[in-house]
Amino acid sequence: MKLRCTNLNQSFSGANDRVEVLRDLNLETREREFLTIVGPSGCGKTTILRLLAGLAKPTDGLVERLPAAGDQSDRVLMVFQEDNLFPWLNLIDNACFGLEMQGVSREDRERRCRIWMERVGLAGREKAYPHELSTGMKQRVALIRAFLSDPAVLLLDEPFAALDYQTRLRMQHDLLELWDESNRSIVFVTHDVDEGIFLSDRILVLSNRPSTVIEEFEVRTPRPRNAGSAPPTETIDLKRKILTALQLPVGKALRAAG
């Protein structure tokens, strides 16, 4: 399934007047694509995800879900920055919650869940509760729950923003493994240009508010990719173009990348 926004506008009531967040924004996802959205703070990235998820309605414009032949699901699921785990449920029950809501038997849902927990390093922690887990572990549980719920499109709102550097790298690799196995589309929001380049097939750059898409970049670096290795020349050039589109300082960031 694909998602399409046409001439999307969104405004909210401010303290003194209307605040225009999005203006004539157009975008369309692709089948089985990892699409990343970057833009200045406060430009409306989370608002876009909420509109795509159907959690809000636009002031004007159209949000469409375009089914494809053979689609098994038409669900669009959003994962927020916070893990949103249920504190009264242990790890495996949190991870299986979506399957339980779909009526999958306990035996089947736990079997499917344990496979993913082992893959992302959580085997043996099935009976732990959220307060016993690190932030990174809780985000892994949230991702497993999202993918096991089998959405057609998964929307991720800066899920790794609160993580330290090493945990973030691990989570990026875990996410790509889950995505590759699931064969689903992802729309990912981040402030980290390097993260966007590492994960994505395509990157959309938003303007300041009222926001619209000002640039679109294809990421042509072959997969699999290694986030810890020195970036190739084409990756550095792509980062330069994205930073320029965002009107951010280029020189220091590229020296750090090199």
The other form holds:
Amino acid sequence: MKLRCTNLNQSFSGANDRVEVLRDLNLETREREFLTIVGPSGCGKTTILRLLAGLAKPTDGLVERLPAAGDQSDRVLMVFQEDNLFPWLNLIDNACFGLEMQGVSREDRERRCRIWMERVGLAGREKAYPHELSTGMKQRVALIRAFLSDPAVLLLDEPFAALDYQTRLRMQHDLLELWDESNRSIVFVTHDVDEGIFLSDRILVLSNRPSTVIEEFEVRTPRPRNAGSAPPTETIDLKRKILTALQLPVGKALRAAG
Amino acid sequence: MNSLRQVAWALWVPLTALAVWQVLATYGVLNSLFFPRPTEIVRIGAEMAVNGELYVALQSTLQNILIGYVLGCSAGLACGVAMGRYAAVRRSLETVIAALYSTPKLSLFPLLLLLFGVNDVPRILITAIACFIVLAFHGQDAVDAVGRTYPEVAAVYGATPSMLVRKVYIPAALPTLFTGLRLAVGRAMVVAISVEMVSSNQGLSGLIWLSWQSFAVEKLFVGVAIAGLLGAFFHVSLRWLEKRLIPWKTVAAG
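Could you give the coordinates for the form predicted in complex with the partner chain, as opposed to the form predicted alone above?
All chains and molecules follow, beginning with the one already shown.
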């Protein structure tokens, strides 16, 4: 499935004025693509995802879902910045929530879930409640919950922002693995340029508010990727271009390499 | 083991106090006319249990508390949920409920006596009103506690409206709801026993009051002790139920 936004405008009424968040934003995802959106903080990245997920209606413009023949489902799911697991469900019931809503039998959904739990190192913790777990573990369960529901497109809103550096690296790796096996499209929002380069096929750069897409970069590093596998010069060159597009100061090291 | 330790923590203060009391009363430091030995009180209490006196008193008080509690909590919860769900209901009732929350419910009792006569009806009603106010207040809080995010997440995963209620609204509201239920049981006891005291010579208050008038100090203490035990019993039962229904919430030790 592909998602297409045409001339998207979004504004909210603030305390004394209207805040224009998006102006004439256009984007289209591709099949089986890992697309990352980077942008300055507060530029409306989350707003875009909420519009794509159908959780909000645009002030003006069009959000379309273009189904394809090979779609596993017509679902567009979103993983939020905080894990948003249900505190009253244990891990396995949280992870299986989507399957339960689809009417999959308990036996069947727990069997499918256990495979994932084992893979991300959560085996044996199935009966634990979210408050007993670290942020990283909870975010893993949230990812499993999303992947298990077989979305055609998965929207990720800075899912690793709250994690420490090492956990984040592991999670990025886990995410690529999950994505690789499922072969669905991902729209990933982040403020971390390195993260975007490591994960994506394509990166869109947003402007300040009111936001629109100002630059688009293809990431050609071959997959499978793992930390340190990308040719450094290409990566640094790409990072320099993105930082420049974001109007951020480009450091000495980056300038020299470029 | 763990529950044994909890019982030990809960009991050591009252048991120590009783032991000190026993020693002081035995050696005449406390005037046994006003403070009979605890063992003597227990003996009298056992006697009253055997001859049925205790049962009659408890039955009448418990009836008022339980009927009032169930009626008041159910109606209060319905009202609280309506306030939480519908802005119009909230705006209309919020101030009224807040005003009643801090009004001593006993002040309404004479009016109820006028309306319904001196019988159990006003006693049950006043207990129900006390519970109603607490649950209306906390029921509304419980709806607020659900928030916007969890229903949204569930909806994204395809939850139907009935699923939303069962899987999200009820579990998300339960912890706050239990706070209300626990507060209400205390209010119910205070109000039910107080109105008994001013309007009847039945029940636990009847027992306490008549014992005072006939200077049966041991019986007086039995009445007070039973009221205390009843409160403890309700509290422990609700805690137990809470642990069963809300296993995800770590209840503080004890």
